[in-house]
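Below, in structure tokens: the form predicted alone, a single chain.
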Amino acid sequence: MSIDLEVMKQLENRPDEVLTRASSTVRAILERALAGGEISREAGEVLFNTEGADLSAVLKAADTVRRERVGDRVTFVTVRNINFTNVCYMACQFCNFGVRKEAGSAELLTPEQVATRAEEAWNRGGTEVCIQGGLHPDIPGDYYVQLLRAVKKRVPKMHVHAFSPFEIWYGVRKSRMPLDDFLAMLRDEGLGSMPGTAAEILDTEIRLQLTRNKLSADEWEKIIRAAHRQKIPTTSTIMYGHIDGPSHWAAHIDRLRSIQKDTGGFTELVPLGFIHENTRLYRNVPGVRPGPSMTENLKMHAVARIMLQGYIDNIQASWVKLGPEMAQTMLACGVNDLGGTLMNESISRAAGAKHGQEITPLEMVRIIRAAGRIPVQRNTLYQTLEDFTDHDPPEIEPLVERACGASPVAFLTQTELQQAARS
């Protein structure tokens, strides 16, 4: 990990001493977020540049922040991704997941094989489906209720997550229904919450260049709206490092802001850092880079933290982007949530991410316990199912065989595997 030494070294000391040393603009900032303040978006985007003292204070401010906000407990949540079908023609210029219905690699899973999967996660321990897909030209404008129906029918009490905004608005076409409807539908049918990806950034002249514009910064908007309105909660995301900057950064995690002051229908925040490896963004675009710098991922983490306290106060550091090791750097730095098992995934690696499809609710534990950090077992909702104070969660393979060696834990040292460890 390419990380400025003295910076994280700098995070040992107390907050006071941290904060002392950095320059007097920044200072002001953060004392007035560590009184509790709002940090407007101009003072976002200053600490968004910082670099040195400055970064070490924003970095020790955010974890102070967390503390305050919700303790040193690290959550994560034991789910399963379902990808229904790899099959879309929207061509985004960020993604490889995406083929043509006639390829020899396309899939479109059926209800029941989707509900099989399910069943298979609820038996190893799985409270959750995150349930996404390509925007197949051929399903019928019932399939998304189908999927649920089936699912909910074979598995009860497994709370589905699914259906990004795109989806959403892809459905509303579909099913030539009004957006309130068909969301309304598709919570009476079991839909317990809803992925707020396709954000990306929140920005009209970034998105003409990730999108084409298909789905507008100001659709995106309105569908997160109407969900929160139909009482379906979501996450949010912001994905960063490619042809974006700090400017947009600190609008984005505004936009979310007031949204959440509105709707209060945000359970969590997860960046996502850009996969470029086998993006056509990448190949195509000049000046396009090659995903966030890990200063910027520590900086995404932590400034979000500070400018969402109050209003968003999960803030989840995703293992599959950063990878097991960065991801613990990160709970240091304002992060209180490791997400999920996951069990299987195919969106981040077709992109080029090279850590892994699942971290086993055992290997959590170890990674949090290492991170001198409380592991707890959540819901979707953020709602405590098990504190692993004491205790272990039970041992199980993981479900797709794994290359040899490439355990997610293997960075921990042998010392901090033994102190993690608890029977």
Ligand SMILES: N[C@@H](Cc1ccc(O)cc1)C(=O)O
Second form
Amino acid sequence: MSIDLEVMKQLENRPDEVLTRASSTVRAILERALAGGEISREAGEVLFNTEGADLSAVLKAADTVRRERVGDRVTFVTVRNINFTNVCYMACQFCNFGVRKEAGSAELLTPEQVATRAEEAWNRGGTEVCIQGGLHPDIPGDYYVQLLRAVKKRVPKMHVHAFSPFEIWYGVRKSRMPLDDFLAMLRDEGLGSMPGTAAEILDTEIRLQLTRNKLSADEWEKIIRAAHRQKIPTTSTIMYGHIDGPSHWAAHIDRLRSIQKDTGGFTELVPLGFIHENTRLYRNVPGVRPGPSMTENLKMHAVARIMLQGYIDNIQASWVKLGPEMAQTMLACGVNDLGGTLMNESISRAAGAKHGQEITPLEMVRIIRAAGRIPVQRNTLYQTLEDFTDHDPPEIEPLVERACGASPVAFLTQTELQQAARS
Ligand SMILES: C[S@@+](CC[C@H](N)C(=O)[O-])C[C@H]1O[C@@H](n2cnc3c(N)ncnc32)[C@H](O)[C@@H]1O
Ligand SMILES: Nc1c(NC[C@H](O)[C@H](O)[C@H](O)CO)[nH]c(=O)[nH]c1=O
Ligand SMILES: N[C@@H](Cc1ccc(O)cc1)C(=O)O
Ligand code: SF4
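Shown: the form predicted alone; wanted: the form predicted in complex with this ligand:
Expanding to the full complex; the earlier chain stays at the top.
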């Protein structure tokens, strides 16, 4: 692993010791954060630019803030991802998932087929389906509502977490309904919450290089605020590690925080590291980074925890982007949630990710325990379903492909983790 040896070693020390080694500027910012104070966008940018002893102090402070805000429990949720179509003409440069409708691999599931997948998920312990797809040119205006109806009819208790703000933008256009009415209709048909994807980087200049057709940053915010107004909670995301940098990250997180101050509708932040391998963005544009470095991953989760404290107190590590081991490492610098078990995964795999498609509940519990924390299964809205302090979830066979290959992975203990980081 390529992380500054000294940075990881410092994490074993007490917070106050680590803080003393930091520069006076960084120390002042972190002392403010540790006292519960709000960190400005400018100060957040300073934290994103740290290295060496300053970086160690940032990571340690994030861990302290995490413990004070949410304690030692680490949550996960049993989810099945359902991508109802891979047909998409929006051609986002970072995405390798969309194909044209004539392609041999083109797929569009009927609402009944989606309901069947949801039912299978329910029967193997799933409490949520995360439904997203491409923006298919031919889907009828009422497709999104038909899909909800079919799922809720078949599995009434399943939480439906579906449709990114971009899909809502498209549904509004197709159905010619006012935004708030469209959202209220989906809510009344059983939409429980929405993924806050399609955010990418909320900066016009960067956005235009990532995608020309996607909704603007202002439109993303407008749809998120409308969803919250209609009592539909959403997650929030940032896709980082391509042509972006500290100033964009700090501004993006600051913007999420402002929205949250007004609406309270975000459940969590999910940083999504850019998967680069098969994308046009990486292959065709000189200077694009091959996804985030390990240091950038650590900083993203840590600074997000510090900047969002008191506003968005759930910081999720996405194992499908980071891989299970790296996601486990993030638990040491601000993270309190490992997201979904997923069961199926297509979008990251299409871009080149090789982390598999499922982490079973038992594997989640082992990863969390090995990091010295308390495993808890939650529902989508962060209510506790089961605390696994003193017992295990039942062992289940993965639906298609286990994370990290064919055999069960032996996850690292806390000590092994620190040793690995140092070697
Ligand atoms: C694939 S889309 C599906 C929903 C809808 N089509 C949209 O764009 O909002 C969901 C999200 O996946 C993420 N994504 C796509 N390609 C990615 C990649 N190569 N690396 C990391 N995240 C990616 C982006 O954040 C995107 O908003
Ligand atoms: N449910 C979670 C997902 N689901 C979405 C897909 O995995 C998707 O392909 C990808 O993340 C697109 O960027 N993703 C997570 O990272 N975490 C989840 O809990
Ligand atoms: N479960 C998270 C993470 C996620 C990330 C990327 C997705 O494409 C979908 C979901 C959310 O709902 O936002
Ligand atoms: S990110 Fe979404 S909108 Fe963009 S190309 Fe991929 S599937 Fe289509």
